[in-house]
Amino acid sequence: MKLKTKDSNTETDILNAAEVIFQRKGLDGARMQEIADEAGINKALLHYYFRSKQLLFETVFHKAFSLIAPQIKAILDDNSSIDDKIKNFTNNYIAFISEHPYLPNFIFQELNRNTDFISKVQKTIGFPTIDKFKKQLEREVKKGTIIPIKAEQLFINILALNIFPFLAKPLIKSITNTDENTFNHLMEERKTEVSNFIINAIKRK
C-alpha cells in the first residue's frame, strides 16, 4: 500500500491560512475548521498535517519568529552605533509586529501556560542575545557619551516601548478615540518617535 506524502504547497497554504485566522481571532478563538476552510481543504486533511491547533500555532510562530530573529540578532551584533541599533531595532520590530499583530499576545499567553516554551524558542538558530550590545554600551558609558545605564534596562525599555501599544491596542484605541487606520498611522510614527525618545533619554547632556 502506498503511503501518503505531505505536499509542501498544501502545508504552505495551511500555514498562511492559519496566520490569517490566528491574526483575526487569536489562539483561543480560532477553530481548526475555520483554518481548513480558509486553506480550501477539509478538516481531516488539516489534521493529517497538524494534529492539533497548538502544534499548528507553534509552527506558525516559529515560521514568523525565524523571519524577525535573525534581523534582531544582526542589529544587536553588528558594528553600528548605539543610536543606529536603537533606530534599526525599533523600525524593524514595529514593521514586523504590524504584519503579525497576534504574536505579542500569543507570546505572553504561551509563557503563562507553558513555561518551557521560551526554552524551546531559545534553541532556535539565530536566537538573539544582548551580549555584544552590552559590551558596546559599557564602552560608551565609560567614554561619557551615554549616561550610566545597564544594557538589560535599556533593552527592556526599547522592547517595552515597542511592544506595549500592540498589547494594549483596544485600550489605546478607546482612550485616544482612534480608528484602525489612525492607530496604524500612530504605529508608523512610533518608528521614529520611540527611537528619538530613547536616544535623547540616554545621551549625556
Given for the second form:
Protein chains: 2
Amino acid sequence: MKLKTKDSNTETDILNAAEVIFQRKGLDGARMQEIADEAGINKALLHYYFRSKQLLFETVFHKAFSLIAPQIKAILDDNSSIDDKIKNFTNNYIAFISEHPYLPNFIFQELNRNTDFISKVQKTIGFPTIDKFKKQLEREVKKGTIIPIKAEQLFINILALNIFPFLAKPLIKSITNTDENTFNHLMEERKTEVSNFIINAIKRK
Amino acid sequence: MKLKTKDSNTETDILNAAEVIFQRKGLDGARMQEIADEAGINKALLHYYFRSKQLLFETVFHKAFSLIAPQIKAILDDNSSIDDKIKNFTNNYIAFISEHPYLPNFIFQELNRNTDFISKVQKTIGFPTIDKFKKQLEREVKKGTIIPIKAEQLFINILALNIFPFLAKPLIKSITNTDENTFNHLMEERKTEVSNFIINAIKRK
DNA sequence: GTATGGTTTAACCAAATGGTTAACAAAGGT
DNA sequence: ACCTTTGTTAACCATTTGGTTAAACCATAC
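How about the form predicted together with another copy of the chain, since we already have the form predicted alone?
Complete assembly follows, chain above in first position.
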C-alpha cells in the first residue's frame, strides 16, 4: 500500500510516471496501462486527472520543453559576451542533459512527428528569436574579433555540437566502441572541449 | 487498376510504401493497413511477403542504414587526408540528406528505441571502427598541423555539425524564423560553411 | 483445355487498447 | 450522525490492430 506524503499527490505521481514511459517509448509506443502501473494506480485515474492520452502527453511534453527552452534563450537573449555564451551553454547544457539523458531524444522525436507542437508551445512559453543574437554577432564581426559567420549558422553549430552526441549515443558508443562509463567521460570532456572548438573556429587568425 | 512493369513487382512496391510510412510515423505509429494502402495492395500481402510487421520494419531499417553507413565509413576508413575527409563528407552528406530528409530522424529514433538493432546491423553490414582514423589523427597531431584533439571528439563533432540540423529542423526553422526555402538555402551554405568551420577549429595557429 | 504453382483478395479472429461507468471509499463541512 | 464532494477501483465496452484463412485468380507448362 502506497502512503501519500504531503508533497506526493496522485497528480504528480502520474506526471512522473508518464514522463518516464513517454520518454522511453514515445507517444505511440506508450501504453496507458503501463503508465498506470509505473505510477502504482488504477488506469481510470489517468483519465480522471488528464482526460486523454493526448492531453497527458502534451502536459509532459510541455514540461520537458520548458526545461530546455531557457537554456537556448540564454544564448539568444543574454547580455553576456559571445565567448561567455558559448562557454556557459556548453558547460551547463551538457551537465543538465547528463541528468536527463532521455530528454533530447524525446523532444526532437516528437517535434518531428508532430510539427504543430512547436507552434502550440511557442505560444505558451516565452520563446526566443534569433534577432538579438544576430545583432550582437554582427557587431563582433565588424569589430574584427570574429571571422564572418552568419548568426543562424553559428547558432546551429552551437546546438549541434552540444545536443547531437546525446541523440546519437547508441551509434557513437557502437562506432567508438565505448561502454557507458567511457561515454560519460567523453561527455564530461566536452564541457570544455566543445567551447574551445567553437571559439577556435570563429576566432580571427 | 495497377499495371506491373518489369521492374515494379509487388515486393518492391511494399518496401517503398513501408519506407514512406515507417519514416513518417515510426515503428509504433505505422499501421499495416496504411502501408498496404500506400502500396495499393491487400494487407494480407504484406504478411505473405514479409511475415510480420517487425520483419518488414527491420528490412526497411536495414536498407536505410545501409545508405548511411558507407558515408561514415569514408571518414573512418578512407585513405584521403583529414582535410579532404571533412570536405568530402560535409559536401556529400548534406547533398545526400537533402534527397532523403526523413532518413536521419528515422534512423536515430529507432536506434534509440531499440538498442539491439545496432548489434544486429553491425553483424550484417561491414561496419567501421574508429581505429584507423585514430592513428591517422595522432600522426597529424604529432606532425603539428592540427591542434591536439581526441579522434572520438573530432569524429563526434564532424557528425554533429552535419547531421544535427536535419534532426532539429522544426526547432531551427521556428527559432530562426525561416521557411522551407530559406532553410534549404542555409543547408546548401553549410556544404562549405561546416568544413571551413571544422578545419578552422583544428588548424594550428 | 486443364492441371499446377505461385499470387492476391475478402472475410474473419483474437488480443490489445483507450476510454467509460457505476459503485465504493475518504475527507470535510454542517 | 449525515450529506456532499473528491478520489479510487474493478469491470466493462467499442474499436483498432496485427495476423490468419480459405477461396479466387492467373500465368505457365503439359
